[in-house]
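The chain that follows stands alone, in the form predicted on its own, written as structure tokens.
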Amino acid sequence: MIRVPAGPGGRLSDAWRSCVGTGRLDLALRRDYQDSLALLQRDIGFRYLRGHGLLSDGLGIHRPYEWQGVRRTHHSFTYLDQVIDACLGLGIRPFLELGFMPGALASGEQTVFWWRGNVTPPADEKEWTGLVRAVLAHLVDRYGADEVRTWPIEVWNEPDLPQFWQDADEAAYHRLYEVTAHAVKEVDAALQVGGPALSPAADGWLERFAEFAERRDVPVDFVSRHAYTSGPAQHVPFGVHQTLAPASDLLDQFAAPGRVLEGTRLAGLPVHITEFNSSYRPDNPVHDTAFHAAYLAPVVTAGGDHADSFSYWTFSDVFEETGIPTALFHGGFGLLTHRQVRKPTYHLYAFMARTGEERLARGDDHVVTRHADGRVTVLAWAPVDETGRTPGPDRHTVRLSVPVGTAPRGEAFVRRSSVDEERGNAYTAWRHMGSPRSPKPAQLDVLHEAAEPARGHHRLPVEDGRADLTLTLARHEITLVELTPLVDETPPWWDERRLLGGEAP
């Protein structure tokens, strides 16, 4: 039995809800996307949303034309305004990523993704910086400087990878960052600009970025990188399988920027992990499973110890980097499928949203928090074997002595919500019904029903201000237990034994 201290051990960091990822930004024009985002914000409430494609042709901002024999540039914000308005209306702000290159401004034809984001440097640096200034000046004019100053502005995405930046040319990226950062500051010196949004494989890039920034006196307000734990892709039609490193590797990756930047000019800057997940592929079935929720639980609960934000990639399967998905469940990154079917990892985040502000205890399989009103929450999970070589125990037990309320004796009301291989797991229900690629309305109803966590309620005695809580968790289970000091308002004449009108004993 683990005795949970009655006094707080500190605050539970909410870095986990600072940001969440999305497919390219013009997807926000779709109804299914906005419905999904509304559900996400109702149950979880992220603060920022980051995605690719702000400057790509899908939003249609950069519109060059010729007039009187001279090339000129028009900037159109029709779609951008709709996207930002939709996000702000749902209580989530943009984490702006400046990319990719508009086709008419690109120096080459190399693209990434099914939707062809151009990843070459600008053909005209002056036109590029003019585009950056125009976009930010428009946002400041429309939403106000005080508001836009709260929106982080990241320069490009994973320039260390040749598929995201032509030839992974480091010197060319440094030049792009320098002119872009200065253009941002020309609009408003208080705007936050940073990068370099590196992949986990970026060996030495961050150190050299710090050296470059100091040598050139380039503005850097935050540092960003990405984190994944999957091995090489083993391809099958419309999907992949991959090995996974232990989830603790994600925490090591979160901590890496702070470690390598010690002693540099960038030491102490905010660190944003602007993408993280297990697999970097949007077609790996592991994303849909209860295993995935239990695998990430220790990361989500402890990640704030190592980074100022860590952004789950992504909130929805409305996502088309490798093409239009071929089935409702297809291994997509999303916390939600199309049609807002909640995955087990969605519930991990929804459970986190119900935890308290004070952290009382944290272990390898649990975190205990307390709300200002005295409620105590326990988020617990069954540890996983990421190698898949052993099936793991069918049951995992967590025993806690939990402080509840201020009275020495009494009872606590206990509410428990759980997700595992069978319960709160629409993916399992989908497999049981034959994995229909396009479920009929009645099947969708079943999947939404299956996605509901299992729920139970009971009372526990409180002795010496404590309740003894024993949790038996199924394989790959995550569970949230909420304990509230009980105030019993049952009238003195109520007798359950007389429910059917019998005489008092």
Contents of the next structure:
Protein chains: 4
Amino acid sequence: MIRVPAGPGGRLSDAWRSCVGTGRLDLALRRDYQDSLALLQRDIGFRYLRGHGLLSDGLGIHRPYEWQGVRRTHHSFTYLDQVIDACLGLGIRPFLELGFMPGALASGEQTVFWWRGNVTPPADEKEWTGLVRAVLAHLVDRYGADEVRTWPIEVWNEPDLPQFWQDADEAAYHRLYEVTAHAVKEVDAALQVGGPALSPAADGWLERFAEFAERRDVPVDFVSRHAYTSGPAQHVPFGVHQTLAPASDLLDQFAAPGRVLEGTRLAGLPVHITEFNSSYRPDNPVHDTAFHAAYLAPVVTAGGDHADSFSYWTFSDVFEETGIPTALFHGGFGLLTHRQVRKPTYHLYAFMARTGEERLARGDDHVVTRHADGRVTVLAWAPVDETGRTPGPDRHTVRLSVPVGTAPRGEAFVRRSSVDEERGNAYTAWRHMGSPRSPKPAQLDVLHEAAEPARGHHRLPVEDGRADLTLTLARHEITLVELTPLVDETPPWWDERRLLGGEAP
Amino acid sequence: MIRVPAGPGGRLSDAWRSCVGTGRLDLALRRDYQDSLALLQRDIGFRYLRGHGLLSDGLGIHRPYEWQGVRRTHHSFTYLDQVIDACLGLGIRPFLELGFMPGALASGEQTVFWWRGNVTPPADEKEWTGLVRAVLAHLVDRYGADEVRTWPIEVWNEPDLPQFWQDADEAAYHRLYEVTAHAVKEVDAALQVGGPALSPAADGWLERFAEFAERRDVPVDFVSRHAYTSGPAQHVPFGVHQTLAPASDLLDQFAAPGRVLEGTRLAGLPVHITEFNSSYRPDNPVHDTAFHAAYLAPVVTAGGDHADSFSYWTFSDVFEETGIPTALFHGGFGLLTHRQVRKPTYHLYAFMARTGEERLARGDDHVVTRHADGRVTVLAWAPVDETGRTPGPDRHTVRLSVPVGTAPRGEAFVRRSSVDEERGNAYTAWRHMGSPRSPKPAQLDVLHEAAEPARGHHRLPVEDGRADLTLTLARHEITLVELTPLVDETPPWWDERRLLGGEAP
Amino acid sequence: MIRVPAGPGGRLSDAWRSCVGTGRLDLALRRDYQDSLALLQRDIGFRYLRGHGLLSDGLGIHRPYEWQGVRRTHHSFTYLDQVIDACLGLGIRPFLELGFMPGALASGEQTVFWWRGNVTPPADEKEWTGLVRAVLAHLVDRYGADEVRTWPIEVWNEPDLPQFWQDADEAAYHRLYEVTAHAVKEVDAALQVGGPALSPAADGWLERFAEFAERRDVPVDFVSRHAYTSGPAQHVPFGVHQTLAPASDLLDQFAAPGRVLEGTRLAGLPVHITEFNSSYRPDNPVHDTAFHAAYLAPVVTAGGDHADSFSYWTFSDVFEETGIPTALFHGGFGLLTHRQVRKPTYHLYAFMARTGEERLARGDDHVVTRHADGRVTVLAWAPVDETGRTPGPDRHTVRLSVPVGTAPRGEAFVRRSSVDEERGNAYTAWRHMGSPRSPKPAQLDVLHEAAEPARGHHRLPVEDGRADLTLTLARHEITLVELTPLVDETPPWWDERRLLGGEAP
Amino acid sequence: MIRVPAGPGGRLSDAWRSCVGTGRLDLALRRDYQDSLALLQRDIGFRYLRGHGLLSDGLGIHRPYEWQGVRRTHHSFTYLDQVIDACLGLGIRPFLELGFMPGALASGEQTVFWWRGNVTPPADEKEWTGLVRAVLAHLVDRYGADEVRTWPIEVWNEPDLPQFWQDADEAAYHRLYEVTAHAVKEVDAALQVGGPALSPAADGWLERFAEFAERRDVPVDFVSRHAYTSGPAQHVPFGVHQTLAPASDLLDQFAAPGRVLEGTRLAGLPVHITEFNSSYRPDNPVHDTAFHAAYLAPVVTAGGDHADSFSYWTFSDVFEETGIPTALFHGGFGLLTHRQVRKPTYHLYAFMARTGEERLARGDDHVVTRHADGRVTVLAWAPVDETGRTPGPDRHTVRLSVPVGTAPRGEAFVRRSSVDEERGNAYTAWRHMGSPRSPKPAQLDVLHEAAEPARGHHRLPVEDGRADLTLTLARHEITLVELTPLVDETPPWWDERRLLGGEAP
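Mind giving me the form predicted in complex with a further copy of the same chain, seeing as the form predicted on its own was just shown?
Expanding to the full complex; the earlier chain stays at the top.
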């Protein structure tokens, strides 16, 4: 029995809700995308949204033309404004990523993804910086400088990987960063620019980025990198399997920029993990499982100790990097599938969103918080084999002595919500019903029902201001328990035994 | 094991969804009322709605005034139109009840209910028939004759009870019926008029109503009466307890008009049970229980054998006959509480709404149906002590061999939804949380969650086109089972054992 | 031509949007009420809502009962919570008025209004203060002390009139005020309590209220009174006609408490005009007219100079003091009719809601403001014969030199919205269509269209940073003009003459 | 004065609402698309929706893969089901067009449009017919055969143009048609298949299609072709100008298939004009003008005399054939711009949707209809210079003697809605405000207001059951007039002169 202190505790960092990832920005024009985002914001409430494709041809911003024999450029915001309007309308702000290269401004033909993002340097640096300035000046004009100054602006994505930046040419990236950062600051010196948005295994790049920034006196307002734990992909049609490193590796990766940059001019800057997940593949079934939620629970609850934000990649399966998904469950990154079916990891975030501001206790398998109104919340999870090679234990027990309310004696009302291999698990229901690739409406109803966490409620005695809580967790369960002091308004004349069909005295 | 025939079966009567009761009509102006009705129509879909108060002062129709020294009358439809517009907009039609008496047209002061419906005969018969004609002519003008001809028009309510009709004066009721029926037919001979809307124990009235109708050649298009099974009330503050007769008494009561009217001119007319419930009191806690759903299950599934409609009194706790309710659960008639919490009997109706058109089997504890698309649905319920004096059995088992689909072999996907003393039972949750009279928002969330039926799904083998279904029911459980042939789209390369966190081979 | 200074101007008081009146509180349960309030809040955005009936039987709070031979009282919040939840959900807070007397606590039978509010003193002072404490303690528990402290609490309504307070017994009111104010403060000393909610012609009462408050050292956090300008009623069926005093009388009345209380202990307290309008009758057709909007324009624009709030009585025709309205337009107080048709005075408020924070100029027929983003807004109105005995002038011209934007030369885009006897005037359309008492859906469509202000737009040249604006107003017109500097994005290749159907060069 | 007969008249064909065109089908996933479609269906109510791209890669249906060394194909309906669900949910059915070629099934690289639809024949005919069968079998399984049998199925688009079908190879098209039609019928013989979806100037193809169909005994259930009246394009950046043929040419084109096919086996088949418009370019500003509505008015009102459907190409500017639009108004085909601003031609259709079922009269500048409920509606339009080279007349008058209601004498209430160069014309407002390419929210508000037709209402005397209606139309005006007999409910005591601010007697 762990005795949870009655407090006062420290503040639980909410870095976990700072940012979330998304498929390319023009997908935000879709209705299912916006419906999914609305659900997400109702249940979780992220602050920022980051995705690729801001400058790619799918948003149609960079539009050269010829007039009177001269090449000129329109900057067109028909779609961008729709995307940003939709996000702000749903209470989430953009975390801008400047990339990829517009086709007509590209120096080469190399593209990444099914949707063909061009990853080559600009053919004309002036036209590129003109584009950057035009986009930011437009945003400031439309949304106001006070607003846009709160939007981080990241230069490119994973330039250390040759599929995302031609030849992974480091000098070319530094050059791109430098001219871009200056272009941003020309629009408004208070805009926040940063990078270098590295992939997980590129800490050498980070050191050299710091040297470069110092040497060239380039503005850097934050530092960003990504974090994943999956090994090499073994392919099957429309999917992969991968090995996994322990989830704690993610926390190490979150902390890496701080370690690497110590002593440099970039030390102390905000660190944004602008993408993280277990597998970096949008077709790995691990993303759909209860195992995944339990695997990530210690990361989501503790990540704020190591970084200013860590952005789950991505909130929805509306995502097309390897093509249009061929089945409802296809191992997509999403917290939500198409059709807004909630996955177990969605519930991990939704449970986090119901924890309190004050952290009373944290352990290997739980975190206990208190809300301003006095409610106490326990989020607990079953331990997993972090490699995923064997199932976690059948049963796991968490025992806590929890401070409840202000009265020394009485009762607590306990409400519990759980997700595991069977409960709150639409993936399992989908497998049961024969893995229908494009489910019919009645099947979608079943899946939405199955995605609902199991709910329970009971009373516990309170003695000395405490309730003894024993939680038995099923395999790969995550569970949220909320305790409130019970106020009994049952009138004195109420006699349960007089209720028809009730127990005799 | 009961062998359910593969059909073809007969049609399952849907008289159960023909009509539902409501508190007085001006309550339909309320938002919670309309929200409740919208939910009801989404999940159940009743065809007609019947309530008191059409002509009472709360709708403000009858409006005498003096002008140039002469008394005249406006008929004002400000509120009535809002009420009917709202109903039709939600896909439900009015079952009109002509009553009670406008204050300024009443011959006496006697009123019924907290909201004071005047129950005395008209002071001026001509003004009364003028009112009746004006109302119907207005409805025909606004909604069209084709539409209004589908709305039954009932003359008064329970004239055999002195609290509803001064002195229960039978001759006066016959007179009222006669002039009213003729006034209705003057507007449009194809309008349907009927009565006498008797309380349960008044079959003598019914015989005499038939004689009167024949003798005076009065139009009667349908016959109506009510049905309840509760005994005398034992009062506690804001509530009562009552004994109950067996539910089968309700079926007898439904059948009574047919028996009584045999051989009269009214034989063969549609019979509408324009109110039914267990207790006739809006403050008897039995209405809130799982017992109640199980008690009524045989009535709702079989009532259509005996009457053309039987209208559950009432759909919502938005109802004020004994005053404004003082607690969320207060024994109200409603299928829904205030704030749209679904009671077990709501689920009985919602389960009925998911049964198929073709009846394959019916027994003491189940009915099996098939949908046009081939799905088979089993609605089953636990037996109850119909007096409610002792609890029903802890466990009850229903065993059925069910025909599934057209293929001789394979598997069926089975989806089950259940409501009992603990599951799908917001009343139990409310008691657990201390019976909060006006729950806070977070408590309402818990209640809405608790009102969700328990859901489960599994697969069953199909042999010779049949699945063997064994249903274990908890105390007072009602359960809905839907079986569909399973189509397995799992791709050949799928290997469950490769799923991280999954079972080893 | 009036030269509007370029600023900086002072702040335009927004006391006009501080509060608005409503029919009795239980009407807030209605859907049309909530739909109307939602529209109001979208277009105008009032901060507080004040109405009668908080403690009357229609909300059902005070509920005595007998148990074990003893009389006790439940305080029941079933409806109150729904009402407050709805208001807060629509972004408006309650301005609480403590009254009238619950039937079971009343010392007499006297009632006011069709809905019978009891206006007699409490039969038992302790039970009354218990009720007051219970209501406020409940509100604090449910909504939090921080929230409820922002809600003014007014004791009773117009005690100086015998129809609102039995015998207009001043001593009895002082006694009521004293025990009530203390009861409020017992719950939370930071709650704001005030009164005496006087009718217009009772300044003597105000002086004596100040003396009483000082003498008895009673808490008073604000002072309230009402303001109306209508003379005696000449009745027709379902309506009245009245004479009017000039609108400037309203401003005098707003200022009266400040004058009267000078030198007393109550000097300097916030002054709330908790009701104002032209006529105090809910059946005077003046409320429906364009004349009314033009009559009130100088009051709404200048009232904030004289009082901390002045609450238009009332926002909607959903109101039943003289009975249920018998026609869509019936001279109700509402800014909106039933069915949400906007009246001219609604537009006066909606126009005010689009003015800027900075006041650049104000005259007899206009007020000019600037928004934080630089837009300049002119609200202008035609002069009226304030007695209403003759129509205002056919045409009225307002000429202003308006500062626009920051560039010395260029063009301004001018958007104008107008309401007058013909335009933006559903009342006129309703008269044209034959005054249908309960309009059919197609007629309601016409009325909603007709209620839309006339819109126009054009360009004006800007010279020396100014545009010369000449506004010609029709009889009883109110008009809103918004000027923005024009940014011309027409591309250089655009040739209007090439547009098919366009003007030849 | 034209005397409109009192009837009975014939039925007004509603072929005009049978079908409407759309940008490629995957755009239907977008929120703005669905919002636009919802608006369209509310105001107009088309029955079918036809667009390109069903089989193109953007819907992701044809998905080859390799497994165990063998090439296989998944048919994936993730997006298609979303698209069809959305359409049916909004009350519009698909008019299926089978094309273009999936990339992995194409025999060549040639594509059409910015979004790269492949226009080459299938590399493997069996795989193509497998794809066709799979799509239709899936639709039948999901939506039911009864439903899908109502969806016309058209083979390819404009095969007579080399940009839409490689080399405009006629024999190859006949081959494609033949195998495709048989594949469709294999799924269900009652599905309706047709073609050849010709461009305007290809009547020779139609003759040969008939010969081919007869010779090869190929199923043809309907015949389709397109109709446009524009001449060659003169380019400016992001736009074109074109000359126009008279609108009556469109009616000739609608009638062409009937003429050409006379005497062939295809004579008498339904003729569907599966695309029509003035200009065939999505960047011709004519589409945005009032001229356009007046130009098309005689076509939309009379087209049903010549074809079973004629589908306006397209309902929305959400359309990307020449790229992502660079300005709100850009000459797109849409009845609606991005952001749901209604163009004049939208109103032409919305006015048509308010005409009655019975045609009383039709002339060069008007059509008069009567509704089942007796309302009479006049749709009138100003004449235009059909070449668009000069503006239409300043003023145009239409004089009609219109039968109104059943009473010989009385008054008519007249409601008029108008759109012309200034009124109901967001394009003009947009030009006034400087042609903002991506308008800010406040500018969009102005545009939505400006797009509202001008509304007016007055009374006309009725004599001998007729009202004399004189309509003065502005340049390029279209106007809708609705006449209803006036029922005057003004009470006898009403004296307009007593209204404050009203005219003295």
